[in-house]
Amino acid sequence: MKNIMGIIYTGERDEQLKELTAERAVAAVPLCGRYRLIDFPLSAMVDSGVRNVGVITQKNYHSLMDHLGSGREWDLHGKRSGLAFLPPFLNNNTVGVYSGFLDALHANLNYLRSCKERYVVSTDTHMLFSAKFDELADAHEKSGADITLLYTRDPGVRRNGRGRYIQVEEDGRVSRLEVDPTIPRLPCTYLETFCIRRELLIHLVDEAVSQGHHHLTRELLMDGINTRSLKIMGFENPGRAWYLDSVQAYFDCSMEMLDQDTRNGVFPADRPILTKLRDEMPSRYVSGAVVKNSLIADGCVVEGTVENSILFRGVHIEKGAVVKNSIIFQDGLVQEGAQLQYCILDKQATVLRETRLLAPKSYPIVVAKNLTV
């Protein structure tokens, strides 16, 4: 066990994924046939020896609560530590809605004070990457930094008008930070993941909120870098990263997972990605079914044609149906003779027989949860 606790923030940017987050938080968005986005940072923390994790939520968190449960699947159901679910609440200082991550941390200072670990690793859930948080914490401790920021040089996560970007000097110190620039000018993308000493975090959060600040990156970190009042270091995260800031970005990321090499990078053999169990029969392929280059979860029944697609648990593709370049969430049904191309079907959606949903690659169709078309 490492002397590190984890904080996962799931509270902002829900509107960017539109229909996919109408009834769920970004952290609960399904990915790769059986996982949720929160599984990746949560599993990375467990793999790094973290045994005490707080999940701070904002809204639409019921499906996330159902998915995480007691934390048993991640071995986070101990008596004195484990998984703590931290939904927003009303008191004299908060109105139940956080203006930013700084407000969220301030509302949960009692939780931070009750923990015993020396260091905190905090991350968000709207970015997907494979991380080793123990290496981040080791680098933080060795450098003597106040805060260490995790960053990537992957150009795929850069966006005009969005994102946080930093300048890292040769000695590893962060010298500049820009937030949501029209055109990013700094070379490194901050993955909104950092390591800090727990008592220092409590002090900085309390001080910043008392001065009327609400946003950790835009105000606390920016001020610490510009005034050099804090020693803020950078730690590079190798490998790919994805910024899931739109339905198109989510779709493109999912389609990239059909490539074996990409999956190997996201699902390292020595650090498994854990998720909620759902005991299902193995998938069944009826005589005459055609499946090419697809991810098929357990519990599916395939009678038709599936190409370059991802089927979550319990999906049924009836005889004569053709599904290409599409994603079908849990318990979806595509009836006989239907055709899908570049579509995303949310949970328990049904496509009636002979229906055709054909979209361009640049604008996939999204069928909402429990909807019949």
Contents of the next structure:
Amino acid sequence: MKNIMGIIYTGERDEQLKELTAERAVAAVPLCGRYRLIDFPLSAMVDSGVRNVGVITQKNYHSLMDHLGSGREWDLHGKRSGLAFLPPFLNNNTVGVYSGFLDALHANLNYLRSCKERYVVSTDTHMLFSAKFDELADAHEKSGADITLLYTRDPGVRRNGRGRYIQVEEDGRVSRLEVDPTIPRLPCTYLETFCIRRELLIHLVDEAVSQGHHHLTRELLMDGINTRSLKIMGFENPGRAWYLDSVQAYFDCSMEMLDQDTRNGVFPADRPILTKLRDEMPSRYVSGAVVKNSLIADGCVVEGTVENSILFRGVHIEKGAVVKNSIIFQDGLVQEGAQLQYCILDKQATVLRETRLLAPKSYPIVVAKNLTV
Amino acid sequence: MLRKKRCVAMLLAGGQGSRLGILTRHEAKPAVPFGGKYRIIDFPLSNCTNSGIDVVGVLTQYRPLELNAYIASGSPWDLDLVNGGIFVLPPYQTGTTGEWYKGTANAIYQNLAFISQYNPDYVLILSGDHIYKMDYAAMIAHHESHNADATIAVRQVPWDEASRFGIMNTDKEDNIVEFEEKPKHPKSNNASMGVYVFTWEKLRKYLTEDEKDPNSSNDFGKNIIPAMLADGQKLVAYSFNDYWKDVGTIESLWEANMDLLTDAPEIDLHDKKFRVYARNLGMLPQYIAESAQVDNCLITEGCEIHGIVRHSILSSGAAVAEDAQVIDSVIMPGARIEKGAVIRRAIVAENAVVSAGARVGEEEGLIAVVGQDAVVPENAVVTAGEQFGE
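Alongside the form predicted alone that was just displayed, please also present the structure of the form predicted in complex with its partner chain.
Now the full complex is given, and it begins with the chain already shown.
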């Protein structure tokens, strides 16, 4: 039994995915036919032996609550521990909306104090990667660090003007940190995931907030690294990582999942990604359907043509409809003879007969939830 | 004392289903996979959920491991309850006695104490052998409005098949006047579906009396129903003529699967108002590759399709490699069809492997079967009607 608890922060930066996050937190953005972004860190935590996870939410958390429920699908519905949903609330010390992760942790200090685990693994939901948090915690314990940061060398997550980058010395110690540089200079990308002793986290958060700080990375960590007042180590996460900071990045990441090797990296056979179940029947391919290189969830009915696309649960592609290079969320309907190219249809969207929605590869069209085109 | 329930369901799931041959060598019939992501037992269990019945006893006896693991807490059917729920009831020892379930009636008799806890008005007896969607609540209402002591669900079967069933002869008011087990010259074509509603006190009385008779075979059809008829109890028929299929043989199991592929299947698994629930494995969405052809088939989560699939059902985690063909067949969970293999009119059971170039089944004739975990060697041939496995 690992002595680790988990924190998943789902706040901030919801606006980057535009329509996709108009009514949901980034953590609840659907991915890969049947998942939501939060399924990846949450499943990785459960696989790492974490039995107690706090999900800190900020805004738009209704769909996230609906998705997580009691945590049953992740075996987090137990008596002794489980899933704690931590929405913001107003009291004498907080104003309801957090200006940074540090504020969010501060508002939940009593929750952190009530937990029993020795270590905390904290992560975010803007990045997609396959991680073994138990290995992070082992490395953390072994090195005697105050804080261990998870990082990647995958160049695909580097962005000009955005992101957190670190330099890791040969002995594993983090010597420099930069936040949102115009052009990233440091070689490694911090995955906004760290491990720390729970009591030390409580102490550091309390101390930093009392000094007027709001941000964990750019204030608390930066200070600890620059003054060397904290022993902050780096731990490399092997494999790919994706930074879902735009509709284009979301679209590209989704399409990469059509590649078997990439898919196997994100969905390791021995560490399944768990998600909410819907009891859909198998998908039905009617005579005359043409399907090529596509990921299709259960409950779909395919009568037309689907190529290089991802269909979520309960999608119906009618006869003569042609769907290429597109992503269709849950219960979408593409009527007879309609054509789609480089489109993202949000939940329950309908494309009427003979409608053509053909976008260029560099600018996928997003059709909002419940909309009829 | 538990809270009183209006109806308790008892599901007879102890039979081997020996007519399914190699498919039930490792697991009981109710645990046999069906329709891509279901097992046979999902149908009666989901019917209970959809009918508002929330106490279900499942009587097991033959190879119960898979079935027990599948049922577990009952959460897929919303039967993990504080007040009620699902209970697996194996035979048990009492002091110096104790015995296996001798027959369907004896299995219920041995669990009278379980039923008593809920002091129900009615007991619903089900079996785990059939594919159908039925609102048991409507049948119980029929039982109540007819003031019956027992109600038996019947359906009209083709006359030439009637002599294979238990036949109920009724008067104009649905009263059963005569019961004939597999009659040579049937007087009606109302066949019993093996679904019974009993008024609880009557069931207890007749099961207790039946147990005292050393010559009884302790069977509902052979003993309990005839005894109640002889005593002049009120037995009524409840006719049900929607889709219902006995899947007790290889051929009928295959046919029932194929029924799901008709243009408007008689049994609608899409219907959100009457869902068939199953233990979901939560696997990745199915991947249909560039080289694949999918034509009139049902494919489910975790499948990887690179070859040709035509008029077939592929279950969770099944894989079809490039140049392989699956035609008119049922591929059960986790089975793998390797490069260039050809499967026709066949059932390939769980986790079996059909190696490259092998041929299973033929275009016509009986259904070929590859058993659970079996490996058909490269370029081997399994002929029509053959059962391959240890």
